[in-house]
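Listed next as structure tokens is one chain, alone, in the form predicted on its own.
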Amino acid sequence: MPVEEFVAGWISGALGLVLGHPFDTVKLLGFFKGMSFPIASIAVVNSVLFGVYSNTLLLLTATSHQERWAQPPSYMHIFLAGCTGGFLQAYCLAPFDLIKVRLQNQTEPVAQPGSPPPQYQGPVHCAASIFREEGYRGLFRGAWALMLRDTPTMGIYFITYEGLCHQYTPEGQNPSSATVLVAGGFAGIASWVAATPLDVIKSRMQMDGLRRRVYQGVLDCMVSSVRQEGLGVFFRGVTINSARAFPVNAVTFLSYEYLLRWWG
């Protein structure tokens, strides 16, 4: 199993996150409150979804990766590996997803003399403290709703920048640097604009709990989102995520293109 694109998707995940991280937390306190965590555990995650897709692309294809721009793959190949890589991904992602959330959304001050101190001191505190008061399943907390939302957008994300390299580029030839780019950014946008209605619900499942159980699950989850504030609701936060998402995905895939032409 070639490892080279585990390693490509790990570097280009960490550099991709720098970049995005102050849109992931612009509504809230700090452009970079809690990145320490997440830059470490995006970039293994990441790794996860590139080198799960691309060797899934290779067992159904038996093309590698340098190719596969001469013997361009079915999109159905292309949608099957993406969607394999987004669900491992999501299991993966699932715990540090939810400290992350969790920790952005502690909007405490920062602790004065004679003020109480913030609920979670930090990522390995805040992973303590929901396995101590929900137990291992808290840790979990919105995997469902993860595991819905990442399995077919990753799909639909492999499938738009595939397709837009293989449009504007030469037959036989590798994608242009300007290509990679405008590719990647337009499969983050796709991806998200697919994503965002279960980002919401897994966001509010992972929240669930801090202080007391409002949802029985995913299903109950969007009911209840929809009962009391309307379909917009599923729609809340695309703006920003679309925003956050092309320059993201662009570096990402333009770093994990030249990495995997480095090593080739």
Ligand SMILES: CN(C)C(=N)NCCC[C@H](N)C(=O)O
Given for the second form:
Amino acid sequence: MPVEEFVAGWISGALGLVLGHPFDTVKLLGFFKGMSFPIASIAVVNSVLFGVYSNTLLLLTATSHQERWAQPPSYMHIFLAGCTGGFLQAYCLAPFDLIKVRLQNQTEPVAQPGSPPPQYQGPVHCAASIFREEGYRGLFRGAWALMLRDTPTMGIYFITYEGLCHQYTPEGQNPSSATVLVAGGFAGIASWVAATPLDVIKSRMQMDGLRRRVYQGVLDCMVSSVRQEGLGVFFRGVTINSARAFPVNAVTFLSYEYLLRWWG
Ligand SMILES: CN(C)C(=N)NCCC[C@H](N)C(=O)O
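Let's compare: the form predicted on its own is above, so bring in the form predicted in complex with the named molecule.
Below is the entire complex, every chain and molecule, led by the chain shown above.
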């Protein structure tokens, strides 16, 4: 099994994250102290996404990454490989994402004098407290919503990227840097527009259980959110998600492609 894609996915995910960090911080009005935890987690998750995507395509089409521009796979194969990568990355992402959401939501924009200390003192303390108070399954709270969010959206992500690259690249050539940047940016936007409804539900499920359980499951969370706030709830954060997605994914795909060309 080729491992370059895992390593390239690892590095490119970390680079994208550095660029997206200011947007992530604004998104939840929280202050996510330190970047080592998000970099480590996104790097692992992106490595799984890109590594599984590329190896699934290799299984389906018997073409390696280097051969794919000359012998493009079908959109069905790209979609299936993207969905497989998305499903497995969601499983790895679940505990990291839960910790990120819990830490972001507990932090006030401005600390009030005399206010109680935060419940979680950092990522490791947060993971240990969730494990102690909510059990092993607590670490996977919201994982179903995350898998529902990421499986189809990663299919959309890779179809958009590969489709735009092919559209703007002469037959048999590698896409130019500008094409990779634009295609990567739009792939990020398309995937986040598709992901936002379940992203909202996922975050609510992850915060559920902190004090008491409110939702019975993903469907119940969807129904009660729509009842209370209307359909607009599914588009909460879509603008900031898209603004963040363009630069993050442009850089992610550019560094991914260049690392693979450099090693190939
Ligand atoms: C949930 N969705 C839509 C995605 N994960 N999309 C793929 C982009 C991944 C990239 N690290 C980012 O954070 O934008």
